[in-house]
Structures are given as C-alpha cells and as structure tokens.
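Read the single chain below, which is given as structure tokens and is the form predicted alone.
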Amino acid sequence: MAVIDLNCDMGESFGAWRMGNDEAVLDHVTSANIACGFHGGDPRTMRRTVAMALARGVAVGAHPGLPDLQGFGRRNMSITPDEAYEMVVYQVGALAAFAQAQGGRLRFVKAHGALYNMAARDAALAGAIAAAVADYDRSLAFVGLAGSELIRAAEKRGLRALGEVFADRSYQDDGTLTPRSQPGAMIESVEDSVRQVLSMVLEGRVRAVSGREVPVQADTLCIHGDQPGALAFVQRIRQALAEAGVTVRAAAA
C-alpha cells in the first residue's frame, strides 16, 4: 500500500502582515514546516503555529531560510557553508525551543526557498545544512528535494533522509524545480496538481515541463501555504489520495 506524508510551509506571517490560511490547512496535512524568523515568521507566530500543529497531532518541523524578510527568502544570496551551518543551527534551535516549551518536540528540518534550491545543487551547502542538523540532534529527519544533493548529504551524515516532491510546482529534466522567475513554475490548476501528485506517489515519476518523465522518490509531498487557493489544493489532494488507496501519515512522527 502506498504511503505519503503531506507537508505544508507555514507560520510565515510577520508582525501585522498575514500570510496563508494556516489554521484551516493544518486540518488536512500531517507535517508542518514552520518558518523560524529569517525569511518569515516572528516569535509570536512561531509559538502560535507550533501550538496549532501540536493540538492537531501534526508533526512539527523547522523551516530555516536565508535572512531576507523583504524577499521572503526566495532571492539567492552568496553565503559560505559555514554561514549556512550557523543560520540553520540558530533557526532550528529557536523553533525546537517553542516546541519543547509547549510539551512537544521537533521532528524534522527542511530548508526554505532559495537556501533549499541552492543546496539542492551545491554539495558544500547541502553538507553544511546536514551537518547543522546532525550536530544539533541527529534523531531529526531531514527533508530535501528528491534525488538532490540535500538527500545525499543527509545520508552521508547518517540522518534519516526524506525525499520531497511538490504538488504545486513544475519540474525540469534534471529533477529540480522550475525557477519561479519562469512561466509555469507554479501549477495553478487543482486537477493538474492532482495528476502530478498521483504520478509521483503511485508511479514514482513526474512529467517535466519538456514532457520528459523524470523518476522521483516520494516520501513527503509539499503544498505551499502561501499560494492562493492552498486550502482548496490540499483538500482535493487528500480526497484524490484517499480514492487511490494511499495512506497519508507523518513520515517523521
């Protein structure tokens, strides 16, 4: 029987600025990737989002990003592996503290945005992120783009690596995500998303924008909480997975 974790990036509001519909989306996902204050989020948002996730039995994960609130962590920055290591330790520790303070614990780590995409291709950056997680707590699972340097780095460090696939992003021939600067990077049709999800989860492959079939290892499936219609997407995807006989549960519970 096929099994998949359904995760969502959330907790990305900051001060008076509100992003996403986290409370409603949390009723349909099994893992929450919670922003740690660098690309989005603030202490109050972190605390509130952790509390909502724990109340629903949703696995709590740290979602560390680049220090770029204005650019939402989606602009590439020139950073060294040491800087990446320090950013990740700092943010993971902060989110873990909120989980512990509320009677829960951190279950996994997934880098955000540009940091994630840069490290998916850059072995040195990926190694630094994996080292940060292992040095902090090697019992944590490590989420990374399926088939990427992130997964290889986690495995080298002896971490439990979870290959991630995306419900609402298109793919390139090398298995990387289409850059957001290019047309078609986001999948805006719910039914197109469902078709992609079922192909990845049931058949282990995704159709790239070129039409090429690319193999993927789908351990956890991501929905972006900041995209318009995130709630409709996650509801329909859960329905489609149930109809296909796929069990949805947290991979890092």
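Since this is a predicted model, take the numbers as computed values, not measurements. Rigid core: the largest C-alpha set superposing within 1.5 Å between the two forms. Numbering follows the first chain given and starts at 1. Compared with the form predicted together with a further copy of the same chain:
Residue 168 shows a C-alpha shift of 2 Å or greater between these two forms [criterion: core-superposed Cα displacement of 2 Å]. Core-superposed comparison between these two forms: the C-alpha position of residue 179 differs by no less than 2 Å. Core-superposed comparison between these two forms: the CA of residue 204 exceeds or equals a 2 Å shift.
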The other form holds:
Protein chains: 4
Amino acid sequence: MAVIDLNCDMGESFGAWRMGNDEAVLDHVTSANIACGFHGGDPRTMRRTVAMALARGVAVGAHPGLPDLQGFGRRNMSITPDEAYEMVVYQVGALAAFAQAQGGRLRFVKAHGALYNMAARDAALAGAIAAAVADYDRSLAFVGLAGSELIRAAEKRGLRALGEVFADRSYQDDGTLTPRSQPGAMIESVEDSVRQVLSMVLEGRVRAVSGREVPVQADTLCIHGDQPGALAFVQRIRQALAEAGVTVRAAAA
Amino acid sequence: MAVIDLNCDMGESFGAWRMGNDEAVLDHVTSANIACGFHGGDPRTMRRTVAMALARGVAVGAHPGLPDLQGFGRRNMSITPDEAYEMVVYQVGALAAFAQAQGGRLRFVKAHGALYNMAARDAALAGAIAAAVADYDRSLAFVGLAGSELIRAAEKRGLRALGEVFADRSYQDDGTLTPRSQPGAMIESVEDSVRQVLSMVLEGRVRAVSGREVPVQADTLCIHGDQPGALAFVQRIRQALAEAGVTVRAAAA
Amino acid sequence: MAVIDLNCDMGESFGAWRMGNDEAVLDHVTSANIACGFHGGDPRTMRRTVAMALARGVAVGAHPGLPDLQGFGRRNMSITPDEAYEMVVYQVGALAAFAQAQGGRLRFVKAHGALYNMAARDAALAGAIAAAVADYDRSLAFVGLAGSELIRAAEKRGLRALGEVFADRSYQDDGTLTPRSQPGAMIESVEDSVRQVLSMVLEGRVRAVSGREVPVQADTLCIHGDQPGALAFVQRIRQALAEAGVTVRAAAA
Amino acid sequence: MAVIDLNCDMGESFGAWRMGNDEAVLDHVTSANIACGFHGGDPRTMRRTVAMALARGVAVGAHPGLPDLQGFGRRNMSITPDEAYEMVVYQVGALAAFAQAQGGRLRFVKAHGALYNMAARDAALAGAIAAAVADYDRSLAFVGLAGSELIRAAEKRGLRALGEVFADRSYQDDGTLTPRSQPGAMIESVEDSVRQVLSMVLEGRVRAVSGREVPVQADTLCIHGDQPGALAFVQRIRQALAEAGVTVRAAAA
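Having seen the form predicted alone, please provide the structure of the form predicted together with a further copy of the same chain.
Now the full complex is given, and it begins with the chain already shown.
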C-alpha cells in the first residue's frame, strides 16, 4: 500500500515578527519541521508550534539552520563539518526540550535552507549532520533530499532516512532537482505537480526534464505553507492522493 | 558526615573570544555550570566543555542566561515568567543534547547572572524557571541561592533543591547576601572566607554582618574560576575542608 | 499660526520578516522614525526606508533602540548612561550614513520603546542620550515625550527639543501619560482623540483624566502605522487639522 | 622619498570578552582598522578604540565585516553585492559617528576577513563595497589587497585606493598572495619579512615564490597585533624602515 508523508516548514516567526500560517497549515500536513532559533523561530514560537503540532497529532521535527537570522539561513556559509555537527546538536536539543516538556517526543530532523542544500551535495557536511542526529538520539528519523548525500549519510549512520520530494520542482536525469537558475526548474501548473507527485509516490519514479523516467525515493513531500495558493494546493494534492488510494501519514511517528 | 559540592561557571568563551581557565578549574571542582549560548558559550564551546567535564567525572550543569550577549547576561531585563520559562527550556535542552550525544547526562540547572539574581527575589520568575526544569526532566537538581525564592520554587515543584553559598560574600540577618553596593559586602580575607565556609558546611550557620548567627542551607559552594588567585583559593578551601573531615563531591550525580 | 508634525515609527522589518505598512503611511506623515538595527530594521530595510522618505520629502529620523531584537526593544534593561550614550551614537551614525549616501540628511532622533520610556523618567539616561546626539551633530532635533526628562535633557545640551504628544493616550495632572496598566489609559473614540489633538495643538493644553486642563508642548504627534484603522485615523486627523487651519509639516527639516 | 603606512586591526573585543593588545599596538602603527560590531567590536569598544587612536594621532579607519559574530567574520558567506553595499554603509556610518562625536574624522575603510578576501577576487562585491564608501563620503581612502579587485573598484569610483601588502605572506607571479593552503605561503623568518617589506616599499617590487620579481603597490603594511612576537616584529620593521630612510606615516590623514 502506497503511503506518503506531507511535511511543512513552520515556527519561523521571530519575536514581534510573524511568518507563515502555521495554524491553518497544521490541519493539512502530517509532519512539522519546526525552526530552532538560528535562522528563525525563538523559544516562545518553538513552544507554541510544538504545542499546536502535538495537539493535532502532527509529527514534531527539528529544522536546524545556519546562524544567519538576517539572511533566514538561506545564504551559503563556509562552515566546517564540526561546526555543522555542533549547530545541529544544539538546535535539535533545544527543540526536543519543548516536545519533552509538553509530554511529547521529537520524531525527526530536517536541515533548513542553505544548510540542507549544501549538505545535499557535500558528503562531509551531510555526514556531520547525520552524526549529530545519530549521536543525540539514534531513534530519530532523518529527512533529506531524495537521492542526495543527506540520504547516504543517514543510512551509513544507521538512521532511518526519509527521501524528500518536491511537487513544484522539476528533476534531472540523475535524480537531482533542476537548479532554480535554469529554465523549467519550477513546475507552474497545479495538475502537472499533482501528476508528478502521484508518479513519485505510486511508482517511485519521476519524469525528468529530458523526458526520461528516473527512480526516486518518495517518503515525504515538501509542502510550502507561506505562499499564495499553498492551502489550496495541499487540499488538491490530498484529494488526488485519496482518490489514488494513497495513505497520508507521518513517516516518523 | 558533612559533604559539600564545589561548583564553577564555565564554558563562557564565545566564538574567537576566550574566557576563563576551564581546563585548570575542572580539576578542582565537582560541578560545572556550563553556559548555553545566550549570555556566553556557543555550540563548539558547549561541546568541548561538556567533554572535559565528563572526562573528569565533574557533574554537568546547564547555566542558562538572559539573551544579552553584549551584556554577558548581567543586565536586568524586564522579562515575563513565560519568557523565563521558554528561555530556560531552550537552553537546558541545548546543553543536555551535548551531554547525551557524548554518552553522558545533564545533572542540574543553575541560572546565570541577572536571571539568577532577579529570580532569587521574585517568586513568579523563580517559579517559571523551576517549572521549566521540572517539565523538562524532573530528575534534574536545581541550584539556587540558599534561602531564596529559587529554593522555594524548586521545592514546590518537587525538584531536588540545592542551596548555593558564597565564600567571599557576607550575609545579612535574613540569610540574604549583603548587596555589593554596601560596605562589607565582600569578604577580602582568604582565612575569613575559609572560616565562613567551614561554619556553613559543618554547622549550617553563617555569622551575618550584624554578628548574629543565621541558618543557611549549604549544599554547593560557588567557586569563581576567572579571577586572580581563584585556583589558589580553591586549593586552600579544599585543604581546609579535608582537614575538617568534609567530603567534597558533586551534589547532583 | 499653529503647526504640527506627524511622526511615525517605520523601517521595522527585519530580514525575511515584514512589519508595518511603510509605503502607505509615508504618504500621510511628515517625519519618519526609522529603526536602526538593534530592536528592528536591518541595513537593507534602512536603505529602502530612507529612500522612500527622501523621495516623498518626509523628514528622516533615527529611531535607536535597546539591543533586544527578540523583545523588539520593548523590555526594560538596566543599562548604564554610558551604554545608552554608546548605543545611540552607533545607531544614529548608521542611519545617518544611509541618508548621506543618498544625498539626504538625518534631521532628528527619537529613542524607541523601552529606551524612550525609561529615559523619559530618568534624567541620567535622558542626559546620556541627548549628549550622544549633541556630540554627534548639534544641528539635529531631538524628539521626546512632552514635558519629560528627555525634553529637559535636550534643552540643557542646546538641542532643539520637540515635544511629542499622543492622540490615543490620556494624560495625568502632571502632564505625563496615564500608565497603560490603569483604566482610562487609552482613548478609544476617534472623535475624542481628534478633540484632544486639536486642544493640544491649538491651545497647548490637554484635559487630564481628572478633568483639569494641563499645559503640554505639542510639536509632533505620534502616528501608529501598523494597527487596524491607522490609515483611516491619520486621514481623519489631517482633515480635522486642515479644517482648524493647522499647518502639518515636519518639525525638523 | 619612500613612505609607508602601518595599519593594524583593532577594537575587536566584544562585551565581556577581550581581544588584542590595542593600547600597546597603537604606539607603533599609523592607522587603526577598527571593528564595527558585525564580526567584533561593540559600541563601547568602538568609542574607546577611537578615543585611543585619536589621542595618539593614529588615523581612524572603519573595518566592516560580515554579520557573523560567532565566526568572527572569517567564514565566507554568499552575499549579494547589494547586501555588501548595505552592510558597509551601516558599519562605516556607525564608526564614523564615534570619530565625529569625539571631534575627529574617519579617514579610511578596509573590509575585514572573509568580506575582504571574497571581494579581492570578486569584482562585483568589490564594486559594491567601493560604491558604499564613495556614496557615503568620497574623501575617504580605501584600503585593499594590492593589485586586487578591491583596488580596481576603488579607482573606478574615484576613491583614493591604498594597496595593502604583507610582511609574512609570500607572493605569486601575478602579484597575489600564495594561498595559505600551499607550502611556502607564510614567511617564517623575521629577516626575510623585513627584506620583503624593504623591497616592496623602496622598489615597488616583491620576489615571488618562483623567484621572479613582480611589481606591487605598497601603500600600507598590515601589522598583526595579537600574536606572540607581534610587538617585537613591528619594532624591528620600524627600525629597518628608519635605517633605510623610509618615512612611516598614515596614508589617509
């Protein structure tokens, strides 16, 4: 039986600044990637977002990022693997504490933004992030770009690796995402997105921009919460998944 | 049999900036209050300080502070109890993660600087900090100024409360410290300090500036690591404690 | 001839987080208090906000705050007068640089949030802030709560002091604002607000909550930009001022 | 007549953390590159360092860095040219304010760490930094690695460009520094360093690692303040320069 997890970044408000539409999105996803204070999020926001996720039975994940509040963790930084290890242990522990204080449990870790993107291509960084998670708690699941160094690193350290796929990004022959700088990187049509998701979930394949069908490990689908049409899209995709007999549930629960 | 714990703040370096003499001090104390990144400390320093403490069998404690790096957590801030709760859960979880990732365990929590001083007098703040620790892990010990609101708050929440005493500060008739702004607040003589410590540890009493003997709960003695003469003082106090038959060991282990 | 300045806090976005409705508000006010990076604002936001203000002929002001991004500069901190002096020189210089780089000029300084409120009552803090501005550029105007220590401090240092008044806050017999913790602190009715503004601007008096008429120096009126009804209110007040023959223009230009 | 400027990074303490030996170094150099708060430095340190430099007649320079306190501005970050422009305007204005408040003047700008190194090779970044300085104050001098994009960018914008040279780094045939990752990058011998400096200052040439003599524009020599032997080296180099008849004075005064 086909299953898929729907994950969404959240808890990215900071102090007096609001971001996202967490409360509404939480009703539609099964996993919450919660910011841990380095790129967004603050102790209050983390506490509240964890509470909202636990109340809805949504799996709580840590979403650690680079120490770059002003750049929202989206700017590459030349950090060492040791620095990556340390910033992940710190942030994962901080978020896990809010889950534990509320009688819940942290379920998974997914790196944020530039940390995720750099590590997807860099085995040393990916290895350091996976080691941080494994050293902290070997029972946590580890979300990474399907087919990337993140997945390889997690498997090597005995973590349960969850391949993340995207509805609105096109793929290349080697199973990687088409860089945003290239034409055709974004899938604009909702129905094309839906078709791509169904193919990935039901057949474990995606049609690359070249037309070739390439294999992809689709454990969890990234949902964007804070864009116009985001809620409509997640409702549409859930309807299509239901019609195709796909079970939507948290991968790490 | 009389016992006392010797605790010292450490792990307060930040990035390229060094502070303290942690490696040397760790050989002489039994508990390490390790900064958690808000007033000092960073993920790398936390990891290393935890490793050094675990290697020496020194009890690992979290030392959460106000979010005031520039002021080193020493400036009072008008935070709400909820904000105190949240910043303590965050920082305690972050530090505990480094202990856990290294196969060790967090043993206790002691608030830092202005957070400690404000909460010692403010029952609502003290209650919030104690609740944060109790909600996170009821088995942790809680260090607070002997006789202060911190101790009352910890006991109320079922935490093991450890009264902290000072060798170089004089006491008032109500068991509180003489404010630094008043004459006689600091005990300058090493031998007077030693005498005060022995009286507190052996008899549970301290001679206040008025001359009255007042009761005090001496579970852990604060050692200052980063001052001229600090190492000589801790060696002198350990010698005096040994001669008096007092066992020096971690209170929370 | 009666004149009044309308000032509004702006440029308080930070990184990926948006705050306020600056572009719309700028069409209705005559002075912009632009955040300088400590409580809100970042270099990009400062550059853009200064550009928008200069393009509309709105007077550019620096709005320095406490170093408390997470608390948006609204939490009191026990800083020394020297610390206040230094954080004001730093922030004022940073904002002035953006004005100068665009061929414009900084016109005034108004402290933000807790820094403003603490200094309004504390002569030493107010003196330090005024000294920072005077030392940096004696030609700058200095906005402070009408009748407060801020005004006295600015006058003492030879700065042009501009008394700030509020449309939605009630006053006490001594000319200070009724604390928000007390009933009747906020004026809920738009027409009561308009009446209070006209009395302050035309007669230099305000009816205190006791019913007494007390004198007030009304040079600049604080407009809140980021609240429901804010734009409607500023349009209503401008209409009332026009009907009463009051000229609306920047006080520091 | 041959002249050379001796510049040194300083004002890099932060809050409770001390760094460097500024007071001693200031007696031996002619230009002070003062940190502006992003990679190091804080308002108090900036004020004091400016005061010490002005008191000794040492030229005051701004030393803006990346917003990376934890990494001391030494980690490359993928910032846009606009972001570079904005962070330079901000920091230069902040530092200039302390000079102006003390009756002095900012004389020059030199970027710090990773910002300097990235821009030395990247014309777009270098152009943005030079534009920030030129837009702010066209009379400022601009220090950059001799022969690098920084120098080209400054000249293009009409700034006075000052070529910086190094005593302890070897050069390549194209006039760039040998990367630290390569053997022979560092010149270990004091006398070799002295010889290299005299050749650069007196003849405008440096012997590259290949043995070739290559031209170099030596306006200012970088002095490291915070290393063992730093003070001894600067005294030795000043003696050698004096014996060779070279005048040591600030380039931007």
